[in-house]
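Taking the form predicted on its own, here's one chain by itself in structure tokens.
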Amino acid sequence: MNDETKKQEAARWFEALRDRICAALEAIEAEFDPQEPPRFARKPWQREGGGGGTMGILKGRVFEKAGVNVSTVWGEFSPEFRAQIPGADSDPRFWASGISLVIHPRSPLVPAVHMNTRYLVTTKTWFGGGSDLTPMVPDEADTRDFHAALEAACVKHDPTYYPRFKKWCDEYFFIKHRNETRGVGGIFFDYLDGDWEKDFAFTRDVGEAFLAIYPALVRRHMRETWTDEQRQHQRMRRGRYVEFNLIYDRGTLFGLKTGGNVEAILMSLPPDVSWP
């Protein structure tokens, strides 16, 4: 398989993945209130220097906010870039793909998740992504739950992967002027640059993971009656959600740097937050 058939195959398969997710995210709202279930309003946009994505957004009674983004972009990183990339301060052209999504739902018993997988091609090629779950109100048994879906698909790749990916997500989704995590973790990765077909069925795996496990945690929940004091501790941890992608996010940077479009890459804000 030559490099350009690698990256069709890959952009296809985000774009597909997005198709899955979304469509059970719609059903989800259909369930809840099957009279005006609302869709994902998909908006393309194209970049200035090549590529481009397209941007969906949710708005409904289970999902307060949940956005599904996919891009392919291709371009050349700015100086001042070029050198935190692998395989870019030689030569600074790009091509990335990806899917990425967050999900804000509007009972605070729901917890909030992100999950993303990319292909990057510089003179190196490499896989990442990963996904986290962030309760508003702890539960037990949807963290043992969603870091046993994770580790499955890890597991059936390479022993090594889950406790890895695991520590690694631990340690980049921690907040550091809080002193806190930003939720109870899941797995994160990168550089994954070995046998490109392993790579690439390990990155198809985590997204069937997600597809999996993620909206059964919603259906777990979604009925539930909460309080006015859980609502407003849930604005109050979405604040620390803010904090995190503004200052730390990797792929915020990444997009902002790299000319992507403001609104996508932003669309991980949630919808209601407070500070003290």
Second form
There are 2 protein chains.
Amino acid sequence: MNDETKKQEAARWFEALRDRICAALEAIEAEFDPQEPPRFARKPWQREGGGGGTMGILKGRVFEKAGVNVSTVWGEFSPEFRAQIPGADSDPRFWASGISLVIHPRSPLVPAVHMNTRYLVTTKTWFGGGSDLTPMVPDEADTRDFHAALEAACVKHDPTYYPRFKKWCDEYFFIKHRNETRGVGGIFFDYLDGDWEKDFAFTRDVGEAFLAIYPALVRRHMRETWTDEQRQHQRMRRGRYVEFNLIYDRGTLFGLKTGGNVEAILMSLPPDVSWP
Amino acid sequence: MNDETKKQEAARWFEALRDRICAALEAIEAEFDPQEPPRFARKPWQREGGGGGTMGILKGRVFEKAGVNVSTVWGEFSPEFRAQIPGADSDPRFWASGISLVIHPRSPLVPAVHMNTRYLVTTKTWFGGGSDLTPMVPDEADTRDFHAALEAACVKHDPTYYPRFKKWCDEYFFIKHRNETRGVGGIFFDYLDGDWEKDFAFTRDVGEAFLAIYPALVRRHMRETWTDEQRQHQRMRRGRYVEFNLIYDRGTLFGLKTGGNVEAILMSLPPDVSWP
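Write the structure block of the form predicted in complex with a further copy of the same chain for the protein whose form predicted on its own appears above.
Now the full complex is given, and it begins with the chain already shown.
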């Protein structure tokens, strides 16, 4: 498969996954309340310098805010970033495609979640991504099942993946100034640049694992009643989510500093937040 | 006056100003509704390495959240920060005292405000600080009167202060990724290390100017009724405040990265925030 075909295949997969995820979330909304169920609104955007993407946002009854974005962009890294990106020091041109989602459920008993997979091309090519769960009210079964789904996706491909990528996730989603993790983790991987077919197959399986497990966790809790205290606790925990994303998240800071689409980048931020 | 006396004088002034500001805000609460008016809660904290401070927080009817903190701390800068702090490269010891406040009113028609003044001692000594206004619903008269109060404090001391410190404020409180200012500005000054008596007198006058003008702006609007749309707009504008503080504010990031008191540093964050 030539390089252009690989790019097309990857970008097409991210879009197809986006469609399936949006359909799955809309199906949950319709199941929760069949009366005029809310749908995703899609908003395309163009990137000055090359490419663009589509933001998808659902403001529903189960999902207070679900943002599911895809983008395929290309151009040249500015001088200050070339040294930081593998393969960009000798040639600043890049191409990147990916899907990124963050879901903030209304109920504090339904966990928030993040998932992202991407394919990068400079003079090197690699896949990256992962998914991590942020329960507001901890639930051992949810945490166990979420980890198990990601572990199953990993072990199909490489016995070292799960322990490595789980550790990477725990280290990455860590709020240093609070000395606490953002949530209960999951997996995080980057610079996966072995056999293209195998890496792509693994990346697809991470998406499939997310699609299999997250809707199940939502259905498990979406009809449970919650207390005002739990809602207030959720709003405060969302504040920690904001602190992580704005202070530490590489993708957020990189995007904001390189003139990325602010609306798409900050779609990760929760709709209703409180600090004490 | 010897160096120790200067430190004591400065620290004592910051505490006295804190007392007067807290009393002024509590008086507004009592005026707004004499029924069991809310009071500031004070919480002292110790700093490992030397010194400490007192957080003061008011959760009221007019002031949804007002945080007024004083601290006096000392110790040694870690190696990575020595080069960044005037006078700390040859000797890492420092002493610092200051007052810092952020007020988030409940009404979207009452402007939010920030004020801070501080005295720093390394092998050099200097004053810094400023105040800036963040109206949620712009009001020309408020903006004009706030700027005029700070200008009056400046012109008493030096004809160059106001234009320089106003520009510094506009440049400092700028949300780059949004290409917008945090609010309508005010003044910002730092590294003021001329004549100690004069610099201290100016710093005191900045505090006095704040104390004279801000309560007047609050009283001007606190009984006006607002709409749900204005409240929603306020919650969204507060999100911009969070973006600035967590991504750009030097003091916030420096504090979080040097093991400062997280609760005191993040007292600036609003109590009820929304992202779209």
